[in-house]
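Consider the single chain below, provided in structure tokens and representing the form predicted on its own.
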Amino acid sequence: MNIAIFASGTGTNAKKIIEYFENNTQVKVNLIVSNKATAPVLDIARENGIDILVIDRHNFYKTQDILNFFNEYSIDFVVLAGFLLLIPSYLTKSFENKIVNIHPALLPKFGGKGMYGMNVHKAVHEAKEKETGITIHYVNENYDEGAIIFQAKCLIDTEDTPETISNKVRILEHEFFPKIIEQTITNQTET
């Protein structure tokens, strides 16, 4: 199974996924896709000898060119790891239940357009939530509305700030995201 990871930023989750599957003979990270030519995740791809595709927003939505790249790289599964563009319907239909995303909160709370990164942690903090966590879910045409695959929780202390909440959530992301990707792929190949 060949994975394409979509990321727009630093790539800490992408790095953990690459490391997790480094010696796996069944699953390989074959391509890193970004909508930002200067995204630090591209340096992680280069350091690990993984090919890069920088996409243009207009082409991403107005053409289906990315499917040609997916064929060229034999992509079977897509992982969104901090990718900020909405996935177009032609891609969700072509890869139905083969695109997963990680969200830094317990969906359906704190999801939707604009709810990413520190925006989520600030909203959780302002709502005085007692717990937060991660949600790994399938991707459909709407932000954060695909079927939930897995959630993990962490407690929020009264002295926590959005930054400390972010740190707690990142620990969960790094611990669980690669494992849940592997489980999801394994479950699909066994059926």
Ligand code: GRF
The other form holds:
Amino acid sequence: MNIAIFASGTGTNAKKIIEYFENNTQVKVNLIVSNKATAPVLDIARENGIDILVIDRHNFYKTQDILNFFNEYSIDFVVLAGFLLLIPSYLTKSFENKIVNIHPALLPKFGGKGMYGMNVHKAVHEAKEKETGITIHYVNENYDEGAIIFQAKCLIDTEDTPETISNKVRILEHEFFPKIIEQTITNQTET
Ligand code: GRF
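Given the form predicted on its own, corresponding form predicted together with the named molecule:
Zooming out: every chain and molecule, the one shown earlier first.
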């Protein structure tokens, strides 16, 4: 199984996923896709000898060129790890139940357009939530609406700030995302 990771930002999750599958003989991360040529995640790809594809927004939506790259790299599974563009329907259709995303809150709360990064943690903080967490879900053509695969929770204390909430959530992301990707892939190959 070959995985393509899509990321627009720092790539701490991408790094954990790459490390997790490093010595796996069945599953390999062999492509990092980004819409930002300067995204730090691309340095992580370079450090790990993983090929990079920088996509242009217009091309991504108006052509299906990316499917040719996926063929070339024999991509079977796509992981969104901090990727900010909506996935076009030609891709969700060709990769049905083969694209997963991680969202830094307990969906269906605090999801949808504009709900990414610190925006999510600020909203959770302002709503005085008692708990938050992560949601790993399949991707369809709407933001944060695909079927939920896994959630993990953490408690929020009265003294928590959006930053400390973000730190708690990040710990859950790094702990669970690689494992849940592996489980999802394994379940699919067994059925
Ligand atoms: C994570 O919080 C993830 O939940 C969200 O985007 C962020 C990516 O962080 N989808 P990083 O670039 O992996 O550090």
